[in-house]
Partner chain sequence: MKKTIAVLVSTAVFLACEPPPRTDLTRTTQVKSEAAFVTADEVSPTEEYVMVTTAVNMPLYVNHDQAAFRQWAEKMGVRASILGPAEWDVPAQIATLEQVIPTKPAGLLINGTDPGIAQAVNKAVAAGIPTVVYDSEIPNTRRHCFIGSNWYEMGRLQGERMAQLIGGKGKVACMGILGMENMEAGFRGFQDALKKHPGIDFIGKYDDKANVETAAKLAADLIAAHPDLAGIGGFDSNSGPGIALSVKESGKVGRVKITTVDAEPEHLRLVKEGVIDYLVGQKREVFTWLGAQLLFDMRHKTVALSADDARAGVVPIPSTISTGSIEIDRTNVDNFLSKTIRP
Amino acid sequence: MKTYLPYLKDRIVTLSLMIALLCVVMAAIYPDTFPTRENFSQILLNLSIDTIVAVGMMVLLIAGAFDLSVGSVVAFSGGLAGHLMYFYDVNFMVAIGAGLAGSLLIGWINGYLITRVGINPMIQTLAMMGIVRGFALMLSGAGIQNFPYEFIYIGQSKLLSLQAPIWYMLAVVLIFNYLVNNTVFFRRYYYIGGNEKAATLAGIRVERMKQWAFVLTALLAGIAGILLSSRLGAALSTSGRGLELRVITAVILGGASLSGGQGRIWGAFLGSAFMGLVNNALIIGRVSGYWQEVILGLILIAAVGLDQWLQKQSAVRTISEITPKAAKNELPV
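Structure for the listed sequence, which is one chain, in the form predicted in complex with its partner chain:
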């Protein structure tokens, strides 16, 4: 066991193992309904919207902040695009542009008020959550349908029998994984989240960088909102309700820390995937909705608890390895 501990402290590894274990157990219990192509395609489709938002939230959490307004932005961007197409016959590309521009503006306002004015991120994004939800209600009303075919195409076309949002999700994950691992711009978020003062002293323009993180998160939420509306063929004012907490849970499961400086984009994907799989397992197992929230909460505590335990074990092992060497003057102490 001790040999594997260094690997097991990596959240990507533990999450992958938990996902694999869950799949094996579910396939053994429900061989006819779980391990089917249709079911896995459905799981991926259902987690695609959450994952796109989770990628933005991961970047934000790495920088040491979070955004509670993302769920409302999802409803707002789809609602604005839908409103323009349905009531004003606006070209679908222009409508999408307007939805994304609106999302960018929300992100910019959040970022500006948090970084420049100094409003607490929780208060600011909580207030913005309500404001944007109100706008989404005004725009979507009782729901807008009958969109142009070109708009529907974006979210309902298939490639290799997988619906488009799955491919968009994979593209977003791969692109941001590359950017976060390989560009100086995104690597700075680790410094900011790890120690904001040190990052400032190192010459990083922390306020501006954080503001960009809010803009990016809102943009990804806007893209997710457009995709969701296109996929459903409807703009719903109730879209994205509770999404912010689901996404933050997935990102924390994926290795981010609320104090910042930690996390990887694959973690956001795997965290969403794990939650999607658990949700699917509960549906296939016909677990009543009464229990689903309880079980999801317990899983989150168990996953984070296991992670803490593995971290401790790893630290104990490291100290016990170093101490004898230090005693023999093999290591500088």
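Residue numbers count along the first chain shown, from 1. The structure presented is a predicted model; accordingly, all values stated were derived computationally and were not measured. Only the largest set of C-alpha atoms that superpose within 1.5 Å between the two forms is called the rigid core. First, how it differs from the form predicted on its own.
Annotation for residue 293: C-alpha shift of 2 angstroms or more between the two forms, rigid core superposed.
Since the one above is the form predicted in complex with its partner chain, can you give the form predicted on its own too?
A single chain, with no partners or molecules, comes next.
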């Protein structure tokens, strides 16, 4: 088993293999419905919103934190923009700006209360999830439609036969993959997640950096909410419900650890892609929606269990490598 441990730790490799295996199995079982251009286009469209949010969640988990309010922020940003356009005839650009500004404010409040006041991240973001969902319900009610053409065009236009949210998703993934790998600002999150005290001693302003991570995550959730409302042509208070569970599952599958300091942006993309394929497979297989929730929860438990097991194996391996060297130094020949 030790021989395969390095490959299991590289989630990019394991996820790629799991995605390829799932595609082969589904193509063999459903040759007429699964391996079609329309189906893959629909899978990409469905996972585009989750992936944009997952990129922000990956940065946050690298820093050693997480945000449970992202699904509510998705509903809130689209609801606020839709409310302003429908009831007050506000220009669509101003409405989008208001939706994103509201998302930024939610992220700033989360970050401030967690890093400056010291509230536990799970409690704070869980409470914020309920508060923001309530605002989304007040703004959208049973749903708002009849948006301006310019707003709908953002999410329903096509390029090379692929709908716009897919291209926005790819742009977000590529941009953040570059930023996380090549900029000092984002590389600091690995130090913070790896050892927060050491990062503080090294001069990194940990509290401010983590607050920015919450703001960034909320902003990406706000962008996803605007895109979702534009694509659907409607603002719904139920948008993004359960999204936080799907996104955290995808990010942990993609290599992030609940203890922080690990993960790559491509892992967030592949984790979302795997979750999208599983969801597509369940739909094609006509599995009940109730069972889909059960399976999603089981995948999250399996992903967290694998993360914990790999960490223990890594610790055991490190100790086994260090102990003989230490013994040799203590007992010189």
